[in-house]
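Next comes just one chain, in structure tokens: the form predicted on its own.
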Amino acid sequence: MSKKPIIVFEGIEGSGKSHHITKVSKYLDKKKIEYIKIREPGGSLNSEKIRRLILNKKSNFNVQTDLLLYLASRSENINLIKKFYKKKIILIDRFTDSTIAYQHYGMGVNLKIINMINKFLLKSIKVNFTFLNVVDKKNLIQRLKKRKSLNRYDKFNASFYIKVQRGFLKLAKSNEKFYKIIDSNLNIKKNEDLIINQVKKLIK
């Protein structure tokens, strides 16, 4: 395992992934360990422009356009990732598994096309470890209701998110060694400690 790994935080809306990546960032800051943090869509200047387009509540793209916009956002981040690959810890809030979970399992886009373009973009870049945050339907609905502003991807019905989450779990099961599933229905402090302890193992 690289001591400067790529660590990805995955999960559906309301699963707590963004909270946990923030906690890990603060831990690394405290320890004065160098890292970069990006999000998808977004991360770099051009990717953030694409993010605003994708998530705009007035946008109404078909599923193929959605896929290509997400991959275009990733394409804009690749040079940033390449620059720091194996030189700094790279924390990513959503990455390739999100594309598969949402666009394939959620929206039915052909998996071969997604895998082919991801392979073309990433080439030799590999994710070292993924934290998959899962949430039950009740907590999902409650957490989305508490959000002050909702983007386009916050407004699907609960059954869509559950279908996407099942897709994430299939991906985790197929590669268990490099995944840790975080049950975000449980005590948040215990989950924070669990994640930080795993990060310590990854970077020691």
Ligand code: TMP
Contents of the next structure:
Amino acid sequence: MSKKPIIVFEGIEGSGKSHHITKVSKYLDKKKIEYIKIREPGGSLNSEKIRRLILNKKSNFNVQTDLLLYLASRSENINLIKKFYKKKIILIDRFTDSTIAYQHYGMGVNLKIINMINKFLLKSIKVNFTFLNVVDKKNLIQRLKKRKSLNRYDKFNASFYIKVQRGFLKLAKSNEKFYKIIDSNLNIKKNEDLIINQVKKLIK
Ligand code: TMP
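Mind giving me the form predicted in complex with this ligand, seeing as the form predicted on its own was just shown?
Now the full complex is given, and it begins with the chain already shown.
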């Protein structure tokens, strides 16, 4: 395992992934450990431009266009990732699994095409570990209601997100060694400790 790993935080809306990535970055700041943090879509300057286009509530692209825009946004991040790969810890809020979970399992786009373009973009870059945050339907519905600044991908119904989550779980279960599933229905502080302890192991 690389001591400067790529660590990805995945999960559907309201699963708590952004909370946990923030906690990890605060921990690394406190320990004065160098890292970079990006999100997808977004992260670099050009990717943020594409993010605004995809997620703008007035956009109404078809599912294939969405796929190509998410991948275009990733393409603009790859140089940034390459620059720091194995030199600094890289934390990513959503990455390739989100494309498979949302565009394939959620929206039915062909999986082979997604895998092929991801491979084409990533080449030898490999994610070392993924925290998959999951939430049950009851908590999901409550959390979706509380969300304030809604974007275009926040407006789906709970059943869609649960379908996407099943896709995420499939990916995690097919490669268990490289994933930790975080049950965000449980105590948040315990989950924070669980994640920080795992991060310590990954960077030791
Ligand atoms: P977020 O940044 O608030 O998590 O929102 C980004 C949205 O984009 C979220 O609904 C998931 C979606 N998304 C995809 O559908 N495919 C992708 O490849 C990525 C990275 C995100």
